[in-house]
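So this first bit is one chain, no partners, the form predicted alone, shown in structure tokens.
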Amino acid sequence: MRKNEKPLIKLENVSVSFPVKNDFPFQKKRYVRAVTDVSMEIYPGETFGLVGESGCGKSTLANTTLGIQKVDSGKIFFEDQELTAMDKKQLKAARRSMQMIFQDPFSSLNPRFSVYEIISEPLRIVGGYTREQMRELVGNMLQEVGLSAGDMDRFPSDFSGGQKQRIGIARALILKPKYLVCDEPVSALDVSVHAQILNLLMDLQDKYHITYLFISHNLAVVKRICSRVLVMYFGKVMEYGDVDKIFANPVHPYTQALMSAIFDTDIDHKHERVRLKGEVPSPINPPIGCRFCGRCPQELDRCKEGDPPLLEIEEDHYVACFRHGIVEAETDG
């Protein structure tokens, strides 16, 4: 947490669910609980990591911060303005300061559009630019992302995966946004270009003071580029806070399991893998207690009775785990 600094993005008890088609007539309406009671803060200029297994609600949560996905309950603030209370016109104006880099550059670019048409589309939507001005801005942005102004009249099929992602980054940055969601921006690319794209994102962040929400399965990358991180499991926050503190002292059993799966090239260092037991529960009927019940290697009877609260165990380090709460209570006693 940064004292005396206002967050750029703030979520208060945000929940999102999706209706499920009934199997037979007159069946009770069912819902997939994608995000449940999530609160977090993202500060200007930082890279905030969002990690967890596939299907845990990371992308849904990111979409709520952009106003793409409506929430069932809770509030979302952008620069002290409540996004969840805006009408369509107000939300459209606010979203000019927000953009997104998609996971798959192959499907996120229209193959019928030239590079110029792809990158200039946000400028056309906003309006107020002549064709000459747009071509100049697009040419400059292509150079910023490591391509050439001469690439403007080419098509996506002429480029490699890494180059396509650079085009996607150029499109996202053409309006100079303050907030950028990076939804696993390198997972669909060859390993050889991962570092190039990540270094490009870091350089652009330093130059334009952009705030990133970085979604990733690669915890080694999160540790390298993020300042703070939120660990999700089945739509709930398991652990949250300063990335160095969480990697140095992962408290939640789920975080410990994720950390143990990080690839380590030090063959002399003994690396014990935490293997989770049990089956992944249904998102339609999640456990009554902690969402991690049934798979947790440190499960207590109390864990099945209710949701553990998110407790601050040290400055800017929060965890939702009854076991740690018991340890704290014993220490205080």
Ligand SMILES: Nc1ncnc2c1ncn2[C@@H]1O[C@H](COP(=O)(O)OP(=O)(O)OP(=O)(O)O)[C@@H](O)[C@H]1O
The other form holds:
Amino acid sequence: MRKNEKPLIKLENVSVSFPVKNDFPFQKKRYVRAVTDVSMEIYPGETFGLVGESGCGKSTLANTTLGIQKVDSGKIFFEDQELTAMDKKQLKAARRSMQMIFQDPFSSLNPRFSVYEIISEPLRIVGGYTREQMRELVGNMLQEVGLSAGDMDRFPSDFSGGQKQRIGIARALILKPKYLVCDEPVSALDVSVHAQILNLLMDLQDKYHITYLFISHNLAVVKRICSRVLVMYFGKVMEYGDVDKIFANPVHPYTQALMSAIFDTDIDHKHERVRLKGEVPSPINPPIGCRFCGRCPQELDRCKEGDPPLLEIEEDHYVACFRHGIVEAETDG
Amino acid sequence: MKTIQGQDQEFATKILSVLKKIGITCLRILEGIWSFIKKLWKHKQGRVGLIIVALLVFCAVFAPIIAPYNPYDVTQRAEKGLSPSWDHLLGTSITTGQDIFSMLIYGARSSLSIGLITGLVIAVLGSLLGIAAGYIGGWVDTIIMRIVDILLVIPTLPLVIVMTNVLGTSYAVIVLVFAAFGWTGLARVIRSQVMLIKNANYVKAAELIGASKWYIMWRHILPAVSNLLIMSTALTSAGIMVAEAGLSFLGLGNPEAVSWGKMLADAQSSGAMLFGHWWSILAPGIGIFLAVFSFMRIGLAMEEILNPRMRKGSSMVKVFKHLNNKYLEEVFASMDDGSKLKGEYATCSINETPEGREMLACGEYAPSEEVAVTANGEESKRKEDDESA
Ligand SMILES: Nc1ncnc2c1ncn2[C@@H]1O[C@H](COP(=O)(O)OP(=O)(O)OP(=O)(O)O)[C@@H](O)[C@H]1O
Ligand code: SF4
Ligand SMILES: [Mg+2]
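So that was the form predicted alone. Now I'd like the form predicted together with this ligand, please.
Up next: the whole complex, starting with the chain shown before.
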């Protein structure tokens, strides 16, 4: 079904690495491989989840979809235009329909700007609006995110964390983007306001048909609001596809471990809690073979030898693990 | 023809828009200065400083009108060593017979202009180089910081003395040398501030929409460091005025100019105290004191406004420390904790967040036995979310 639709964003074998500062001179240059060989598609109007441990490259991957992170290799398409082949000017134009909201609402608002200045900043950077127009737009937008137009001349310090996040959302939506990256939009907030902010995001998505890339540590939230999800581990895709399929049938040992850690007390849940042994490997020297080697409870001998390819085990459900896919592929062939 | 006219028009509109931008920038600067004065006025010590500075500036600007004589005019000299009288409010100098009251007023000109000009040059140099190092980074940063490292270990005052020997004694030399060596501390502090702001999410948001580097510098970075700049300029100026007085006293100032330091030196060398001419020593002393005191008040008031927790003690020591470049870093170090508490400058690095650290920690430092992917603390929180969601 997905196959007939045109993706809004498409990544083809994208890799990103960061140079590491040398400990001593004349050392061979080392790299943190933040994202390795990731391919994915995000379809218009959906909420695409991105989960994984801290430092596994989620934010870096999100930045590449926005074209603000240089890639080592691979291609990124936004509405059939190749972001990776654009010059600065074209990128700037393409980015106008992309926006981002941040994890930390405190550092995402300039404490010296009034709310009006914060929300109208995109309009001012793009240019071509009069002051009256901007005030009207900002006022409307404030109401949309559940604040009042009277808040326009107050400063960020007057607002609570949740309200600050609403201001951040208003700024992100003022240019009516098609694509919005939400980088852990609620994890810095008080638990009591999580649901409000998530509901607001969902309402706004319905209203403006925005596509979300939703980064989260919280699988429960992902299950609730995302339609498709990508599970990452150390820069590589482990499992990827339809949320319902993955949650109903987590195939990859890493996904299983994640799920069992979260739905531990679920009475209906048949899985035993999977405990992981070993330590998180260093991103500077990723292990050869499957990234999950050494911690995987179901490890095979061949796992150390090569990278498991990402294979489709059912419609819109991809897994990169030697235990799955290949075996079927072999029996198929 | 038409196309040429069209081009002309385009050109004119372009110029107009550029002019408009410049105008807006000027207005913004004026607005900033005005808001700064308002802030100072609310602060008791700041108000004292402001009033005295206003008085001194008034004296300096209108010196020819206020002063009864022109000390630069040889024909207006009176008998040497007169005591105070209605003709000569503070008497005349023992060596030259110039009117001391007039010299006092004209002295404000040299002292203030030297202090302010050097302070401003340092502010401009320090902020430009600091912003360049912090915002552009890379080799620009490396070069600037290496220069800072080198300059920091060269003592300024002895160098000024040497330079005046080589280049002659003039104000230009003093300004040049103090400015060339005085910007380092400011640049360092501004650089560290800029690096914090550069990584803030609000800058990232603006860059995402396509804001230029100039826009980020003008709208986000400069306003954030402007208060610090003003504070630093006030304290530097105070320090430079003391240094200038000291140099003049040593005979290393500008020999042609009338300055408070030189008045002191002349009074001292001509034995004013022996003749009982205490006024000829007290007058320039009060001048120097008022100028330094008022600038210091403004600088210290500014510091308290910036950072209410730095309230302990406010002394000359700070001004000299400031000249030695250490002071600013202290101020900023303490300011950083303060603003981190308020969350204003919390950097956006995700691994810095408590959650990120927790997750990293449970992965990295966990013993090699059993490790859950997520920390147990997280789990309970998640369940709450689930219920509330
Ligand atoms: N600008 C950078 N320079 C060097 N290394 C970086 C940079 N940005 C990210 N990294 C490294 O790349 C890896 C992935 O970082 P990233 O921020 O994408 O992780 P993340 O999954 O978003 O983590 P979190 O859940 O904590 O937000 C990390 O090891 C990080 O240290
Ligand atoms: S490929 Fe091997 S090590 Fe990797 S997840 Fe699958 S079973 Fe575990
Ligand atoms: Mg992140």
